[in-house]
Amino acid sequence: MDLNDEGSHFELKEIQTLSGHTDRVWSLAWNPATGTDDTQPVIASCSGDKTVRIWERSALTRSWDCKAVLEETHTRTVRSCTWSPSGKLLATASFDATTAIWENVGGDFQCVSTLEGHENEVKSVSWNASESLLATCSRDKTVWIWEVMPGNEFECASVLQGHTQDVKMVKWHPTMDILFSCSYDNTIKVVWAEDDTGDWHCIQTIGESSNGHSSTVWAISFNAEGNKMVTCSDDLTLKVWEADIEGMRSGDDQVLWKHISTLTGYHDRTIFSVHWSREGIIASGAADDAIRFFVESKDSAVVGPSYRLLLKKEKAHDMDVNVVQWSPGENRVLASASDDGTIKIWELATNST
């Protein structure tokens, strides 16, 4: 059914709860090699009970079972846990200071590298597209970007001190060698490669100034062609970035990111997490305990994008929620995960009613 039609009925159907965890669940990752046609779908998923849980779906019952429990790596609260794009490592950021990574060796986790150098808590950790960098960020208020050497060792290239406060987020663009953060200073920072001597600086701050949020910036994600860029916040909005794609591929580093729509009046409570879809769904978790989904209106009355609340679920956990992120495999599949202990798997459905 269109998207844009706006009279489609939508309902988020829940396929299972996914429990184990003792404590929080602060983020979830699906492996973007799993759930094709011959592999069944992987989730990894983070808590404060210091485990990591790797979740795979049966392809005899569509059930999904926890295959692994991570621990005794991390000695306090798991913050982060992302794939790398090819899916054969896991990496995962702690409140211990360090970043672990994982790999799959015969069906059995192995930590096979930790990164240290971080002050304190390490809050976030992105891969970029080649695999060959890897991105964390710190209440330390310090980017760090590691080169991916053979055997799995990891060599700081660069520590980046830009932001003022604890950084909640690093994000790789989704096809450029490009990085995001996002902080409790109310900041986004689009960080570059310099060509000629290989330092990394900001090219952009965006801040309240330049149509930025008001407060904390808790995560960023962008739409399938990299073009857009969606930011959620502790100021109750979710803003949308647009920038000239074709000029970045160039190596233009004066492309800039500008704001072209806000999306206010829709939540009452932080707004913890958004992801953008493969087919263009805005999905949004928040501390209310609701999930929501916007998508691109067609309001000709509207100059420029504008984006409509296509449905809200509410109490989708019993406690905030922390995270929500599409399946990579499935389109109009979901997880989130919460302060409740669970994480849970949704279908964005039409309602034939």
Given for the second form:
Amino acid sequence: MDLNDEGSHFELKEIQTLSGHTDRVWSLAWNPATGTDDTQPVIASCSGDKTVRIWERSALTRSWDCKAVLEETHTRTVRSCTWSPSGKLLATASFDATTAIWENVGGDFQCVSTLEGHENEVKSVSWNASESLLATCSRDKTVWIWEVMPGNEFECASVLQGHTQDVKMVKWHPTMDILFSCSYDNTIKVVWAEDDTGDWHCIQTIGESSNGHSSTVWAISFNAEGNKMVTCSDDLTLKVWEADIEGMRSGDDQVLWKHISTLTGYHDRTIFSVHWSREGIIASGAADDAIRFFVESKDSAVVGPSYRLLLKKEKAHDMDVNVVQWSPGENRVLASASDDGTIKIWELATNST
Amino acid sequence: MTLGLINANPIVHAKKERVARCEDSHCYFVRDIRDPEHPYSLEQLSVLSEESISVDDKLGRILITFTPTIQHCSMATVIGLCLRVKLQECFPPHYKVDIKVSPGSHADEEAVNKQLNDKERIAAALENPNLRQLVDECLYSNEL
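Can you swap the form predicted on its own for the form predicted in complex with the partner chain?
First the chain shown before, then all remaining chains and molecules of the complex.
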């Protein structure tokens, strides 16, 4: 396969630039229920202009158009957006301290619920795999877990106060109800509840002493199997972690995530986003306007997994890259968004030379 | 705003004679930023000087260091915000700005530098109307 062939040459082809937001674009999310055989891909993006935009690729022209602008709901920057696994709901987190839940009602997006409680800016929101739980995090240092009830009702199940600073991102494990959060306090926390007790507590804190980051951790992403995760930081490194997935599945709360690799020397400015593709390619978006790709390296001289740089796309945007997200539907298609106010759709292709 | 001033008696220096240097003209704009607590410019309070700013036009990077008047200055983050907003006005948007307190000039140097350069925190702070008003007063005050 070409990823293992170190002689293969890759290039990142720009498919289209999506313009429309009038301020920096902080984040985006591909609708997981779209982009397959009979549905056109859909992306939600959110911005400092206080709006969320929904983009869809036309079946006819293959060109992306803005289908909706969700405005007049959030009163400040919308920092992050994420679709529920079924693609039916969209959650948006804002500096106005609320999280809004939107539903597509006959092509029209309506705000069906507003989650309040955080004391200040909400930074991130994440749905668990079964759509029964939602997590949010904030500069107020807390992580909230919400239960999804019938009729678009949300009930706060837990308020976690472990982090000592601004919490930047929350992410549920792709298959299990284990919640991960990363923070300005340089740590990553792992949280779970035993069975259905609803007693959510922190089972691991990954700090500097466990080979953790030495500055703000901005994002977390899991591989397809869910036994590895990659984190990115203001300390200019990416770190890869591994855990015994079978142990986790059998309910062992003593299972720990262990450091397996640090990718250092590749970035010279803050890395804001990282995303692991189904195929195993790690994409990173950084404050030097570049997008980088890494894959596992089959280097027999090194004991244990190591990673190599597959490609660096300089000047992917005119300003900081805030987010990179692989398409769930199409192979090697990536979306990125930037302080320059644009979203770009890319294809990672091999040079046929 | 706090009721008591953080540093009630700063040392004030005379305004320096300006030598007209066209290529450095953008540097002068930041020196006239008014201190958040006193009717003097950051230059007059020796918070900023010519050496404080280095610009790499090729890479599009700016590094600015400033010296708070006292070691425990809690206005450091406000000064940092003012500098950032002013620089955004003077330079094209793609320029990257790093702001630090000069080494040894603040008791919580590392913590202050981290906050001064967290893009998300800066964006949120500038959306805070009270903070924004304070920044605007420092930048646009015509008391000088």
